[in-house]
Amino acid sequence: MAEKKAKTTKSKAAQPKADQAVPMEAAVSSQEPTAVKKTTAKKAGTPKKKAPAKKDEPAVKKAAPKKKTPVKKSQPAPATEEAKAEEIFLPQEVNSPEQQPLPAAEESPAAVQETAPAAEEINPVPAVPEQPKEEIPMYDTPRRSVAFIGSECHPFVKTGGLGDVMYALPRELVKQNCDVRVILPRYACIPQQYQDRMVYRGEFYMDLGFTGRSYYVGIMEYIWDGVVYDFIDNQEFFTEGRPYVNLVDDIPKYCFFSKAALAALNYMNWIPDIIHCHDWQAALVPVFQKTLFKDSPVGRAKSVLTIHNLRFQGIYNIPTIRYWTGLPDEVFQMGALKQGYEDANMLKGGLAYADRITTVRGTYAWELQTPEYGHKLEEHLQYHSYKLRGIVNGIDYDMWNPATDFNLAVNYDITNVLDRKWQNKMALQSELGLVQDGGKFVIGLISRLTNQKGLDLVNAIVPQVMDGNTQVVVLGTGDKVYEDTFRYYENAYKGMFSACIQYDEGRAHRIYAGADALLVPSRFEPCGLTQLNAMHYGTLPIVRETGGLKDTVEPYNTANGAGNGFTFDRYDAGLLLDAINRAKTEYFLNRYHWDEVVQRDMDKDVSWQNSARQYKDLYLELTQW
């Protein structure tokens, strides 16, 4: 089983090829796992700060499963309908103390407390307190099945927004009665953490486009959380230390990712009622659905393909992408994916297949039909805008709550964040070398450090913010030219301007628990998630008006006090030097209102809930049966 956990190359020529139509019954025999009871109670009461090798390491949980009674050691539930409903996989070899589920008899006094009836009751009413409501999901819709396809995801691999989409999503919609797999490439640059737990599901060889050649591909599997993980394995495709490299490496592996993706469902006889793919890198999953696997069980399922970034579309040359799909002539034509004279665009030609498109924004959604933010594809998405759908996103309160954090140096809530937040801020003070002083107002900045970021405005009004009351503190990586720009702007203003050129994960928790004001002067943004991200934090944002930044932040009245942030709207250095005049005036001098603000961002839901119902209600328009 060692051997088969680590296997990357292939071993076993005899396997079917995917375009032979691997039959649906296919299993791996001798890794068939073994049923452990799913357990994801969860306690009523004021939630606690978490320990840190829960969020680093989501291993399955080890809670007891949820019973009316307490169950004695030596006599296992019987198995009902809803307890198999509830069941997770893992494999027999898997021996591990700290990977074994905990007898239901050792659930502790108060677990027990909770749900058992006292014992000196002869013929008692059950004095039972009323059982959670998550204990017994009460669920208003059918259950779907949905396939996660993309190229990145939370705490595998992450490089943006994308990431956090891909696991919060997933996560909600399992609460909303639906059955989700998130199929990803096995990078190498996979913490080894991670690697070290995927179980090994099966292999087969598959054909690719016009290379005359077998591919190996392996499924590695990891659960979480009630969310199925499979991993498509190939070392040819994925050894680089991040997933995206340049186009002329990146363009051969996602359509063999693509492919394989589908293949891997129909080896697994998993076929989903909805194929959920996201952004260019998975764009040909419903272009080869539709044609080379449209006789095959996968070919039934529905598809919806996520816009987050049109920027970016995967473009390269007709012949390239030929060679590398296969795919038949008709996609290569105008209506699909032909661009300009000699092109193909991957991303179009999954507009053009898909069943229905949705963007992170329903502002977006707008923009993307206008030359100004349509990156020539404005047409194509206006001749499809029946089909085009524009959701919000949000973001998972389990990683991003003040009040559980254990990133922070301390913790808080609406309750008390005027009297705690200005402790994270000294924290952070004193972690990035800065002047320790609650009084000065401190600016964040979170970002790749790129064009799209407006980080050329930023550049060019530093030295009017920096005013002696105002520190900046910049986390993140991009371009050389803005690196080396921050780095000596760090040097010109000892103890008032931090660059940390890098992304921590933990150090940008810290930074929206200890900053003031978050700003994100974007020259376009289909969604963002850091302006939500600091509201939930205390932390106003200072932002432009464009795509998901002017669907979320309503700027601040100082007539009348609505609004939950500053703004600008032309992308123009004065204006946003402006915005941020403005915040600093109402943080020096109407310090009472900015606290109200701060409460009300606080009070804001922005979480996934809302959103999945949205994607759960948008899956079962496409699947009415």
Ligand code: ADP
Second form
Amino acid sequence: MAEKKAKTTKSKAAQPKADQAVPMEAAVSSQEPTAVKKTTAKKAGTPKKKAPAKKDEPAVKKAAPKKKTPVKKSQPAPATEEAKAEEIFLPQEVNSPEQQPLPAAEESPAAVQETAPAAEEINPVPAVPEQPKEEIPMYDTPRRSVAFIGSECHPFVKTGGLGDVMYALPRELVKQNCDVRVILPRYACIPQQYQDRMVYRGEFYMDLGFTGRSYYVGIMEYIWDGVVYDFIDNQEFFTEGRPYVNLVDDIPKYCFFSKAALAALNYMNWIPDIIHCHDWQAALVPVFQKTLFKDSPVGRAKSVLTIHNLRFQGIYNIPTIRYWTGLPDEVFQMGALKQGYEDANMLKGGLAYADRITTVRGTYAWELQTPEYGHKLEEHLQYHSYKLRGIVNGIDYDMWNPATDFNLAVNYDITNVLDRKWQNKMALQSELGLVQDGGKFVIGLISRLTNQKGLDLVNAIVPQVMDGNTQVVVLGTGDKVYEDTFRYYENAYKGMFSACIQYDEGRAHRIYAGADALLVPSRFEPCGLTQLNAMHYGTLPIVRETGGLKDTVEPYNTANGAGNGFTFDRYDAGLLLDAINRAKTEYFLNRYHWDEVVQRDMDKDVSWQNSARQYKDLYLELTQW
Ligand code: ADP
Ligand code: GLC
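Please give the corresponding structure for the form predicted in complex with the ligand, as opposed to the form predicted on its own shown earlier.
Let's see the whole complex now, leading with the same chain.
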């Protein structure tokens, strides 16, 4: 079916006055600047590899075979290069006659224009690419329907771990007898190959706040591997080449998205048992649901809000958020959105209105209630602690599987990692223009380049790390100061330091496979996924003992060889250097034990299975009927 183009309806005139659009000093930035996924041309010398048929599309693969006891293999020798539209329920909303951001005393409900799609325009069974599914679903708990609502999801758009979770958790929940729909913005930057597979599902018009306008909401659908993805289409809000731009643009965008997602569920007449929203971009969903939508069908769903990173909260002045949402006065009280004298905090509001709050790791749920990690929301979280729970993230064993990963030069599993991993190292060195030598110790760093990630520590010690036997590979985008420093080091240590200032999913996989160790020296880390990916690829993590890094990486014990990686506690460059040196010592002088840890890490259960089960239990707890 031909794809319908979204209509352009938002006008600049409808935006708040300039003074209201200026972020408050205290505002938390919407997201650090990160590039969206794109396929980047390799540098000269791309290694020979199996044909990656569909580079950006994760194939369905089997998990690597597991072995309980690490097996010692021969040392790798360095070598040369190798829904249908039924009744439509939309919320009533108050509009100010003059489209002013401040509410008029007497507000009157404004009608919502609806345009039901013609029957033949709705295709509930869109074309689906190959879906070889073999696993038997675990139908041992009652079925529940869940709508995931968030701002990014691999492989459509991803800037960090949120995109991984939005991809992996729904897939695991399908195996645990859930009916899952993922609702996302239809950003213009979603790769064309996915845009082409979306099928028009319908459209309608929706009021938005005090804008006095009706906004087009298109629904484009894509069904893949048992999960239904519904993309909210509006070419005014989602035209940028990346999901997050700046607060001035992002606040209206996610006000629109949160409301449109609920309206779309009503429109499709698909009323889930649970609405599971993620981070500040979708935090207004429970607020809308319990106010403007409370008498509509979607108002009866239970809501869960997951905090992935409390640093980002979506804070702006109250008039602007009132203008873009049309939410009633009661939500702008201190117990909900209001923060300080004149700000509204979208995440804070969501935390107040959601039926349950989860965080991405058990102990993070407690840390968040302390001033050190609470980002000024600790008291609010303490107040709502009765509904707060921590469930640790996992990684998707199909997406991250060195035995089947089509990005790699050579596939491997726990039985042959010691013979094959070095071939990925050689291929990576060739790809990045580094000196090709399987005997070098290669340290990877895959990260958003932001001060959360401990990059000051890394920058401070690079000269001491570069000892002639060590190579460093950085993959990331973000703050210019970090990008420039890494570029400088690439120039200073030609052939030994590679700064890939880009977002490249395939290259990330090749670094996980080709590096010996991965650095994650974060200042704070709610959960962290890169250390889990690394371990699953037999790459030893070197991490700071904070947050999820502390919970998931057991320090290597030189006395008995136990542990998963190398750790340091205080945020101190000297301690990071010490951890790197300990890793080097094991690698160069005690390879037998190093190799044992490689195999132990690959064998460690970092899957989603247990955690998804806990989410399912939470859903069941909320929906006891
Ligand atoms: P965060 O969500 O705080 O950025 P996580 O460790 O939870 O950190 O997740 C980061 C995810 O993003 C991982 O899957 C990692 O591989 C990926 N990633 C980060 N930067 C890049 C990049 N430049 N190119 C490709 N993947 C990246
Ligand atoms: C956030 C956190 C990261 C976590 C990810 C997925 O981006 O910074 O620690 O792993 O969300 O939950």
